[in-house]
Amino acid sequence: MSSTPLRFLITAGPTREFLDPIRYISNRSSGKMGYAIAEAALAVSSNVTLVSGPTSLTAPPGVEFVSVTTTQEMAEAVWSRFGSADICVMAAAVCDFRPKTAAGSKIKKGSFSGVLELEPTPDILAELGRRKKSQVLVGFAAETDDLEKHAREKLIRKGLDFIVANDASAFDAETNRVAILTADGKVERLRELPKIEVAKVIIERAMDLAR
């Protein structure tokens, strides 16, 4: 096997979609899981890129850190780097929708119609699934119900090697309880663990597929 370190591309955190210069749509993601995955990847490789939406976290020393805000920015950052990656772990909680139009100045309360028109954001993961060649591609599924069912559907639909399913309650927590579902139909359910320990398992499973 080559001594060249595996090249990791990891996303983390939420994205934001702006209604006006002040207000935005986002989600509860803290970025902790993605940052833990980047830390675990650094333990086995010196070539780790972390593309992160806005968080209060400090990037692990040694990563190539790419800061983004919107889903479009994350898409462009990831798509432009995917071709040179060996393992891509998409742990970010990307906004699925954005306002059709963003106001150039603050929307006044009295002038708001009460209707917010939304449109889909770019599906970063699905596009990676289409572009995938030899890369190991890992996704995440955060659900409030029928977790493994929805995760399995997403795994197949987006052409992933495996998907990490976790309940949406894990967003703000220091620990996570996940199930790893693989393309060949297997399910590995982990007990509740600190996120760094979950991250180590994810990196190990991805490296097994990359070998």
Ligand code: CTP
Contents of the next structure:
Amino acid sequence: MSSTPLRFLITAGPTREFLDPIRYISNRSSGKMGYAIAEAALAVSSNVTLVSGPTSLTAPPGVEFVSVTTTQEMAEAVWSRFGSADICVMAAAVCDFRPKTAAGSKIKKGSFSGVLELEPTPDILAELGRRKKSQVLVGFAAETDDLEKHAREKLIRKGLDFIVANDASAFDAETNRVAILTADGKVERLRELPKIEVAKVIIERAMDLAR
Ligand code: CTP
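Instead of the form predicted alone shown above, give the structure for the form predicted together with this ligand, please.
Shown next: the complete complex, the earlier chain at its head.
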């Protein structure tokens, strides 16, 4: 076995998309799952980068911490580091849409038309799937319906090695019940576990595929 530690690139938390300097669109992600994955990675490697959207959590000591706010910032932070990663886990809950224009000053109630025009943000993970060389690439799928069907479709569409499917009820919870779907068609269903235990399984499965 080589002595160089595996290099982990992990994302966590939500992103924010601003309408004006004080208002934004975001989601309910707490970041707990992604931070738990960073902690589990640190137990096996000294080379862990955590790219995180805004959360109330403290970065695990020893991690290289990169703080971002918008999807575009997260995309740039991740894409620029992907080439020097061995394992990348995208646990962040990325905003899929952003306001087409962000006002430079506060939108006043009296002048707002009531219509907010949105445009898609870049799909960070799909782009990693296109750039992927020897990296192990792991995604998440948060769904309210047809969990495994949608997760498998994302696994294929984004070119992943495996995807962690969880019900949207896991948002901001202490535990998570997930299924791990692999590119070769297998499904591993875990019982409901604390997020750190789920994280350890994800890290183990990713390491099995690395190098
Ligand atoms: N993801 C990403 N960039 C985006 C949206 C999602 O990198 N703009 C990543 C997430 O971090 C996650 C995976 O893609 O690992 C799936 O995210 P999810 O929100 O479940 O799926 P979407 O691609 O947004 O598809 P849909 O909105 O149809 O559920």
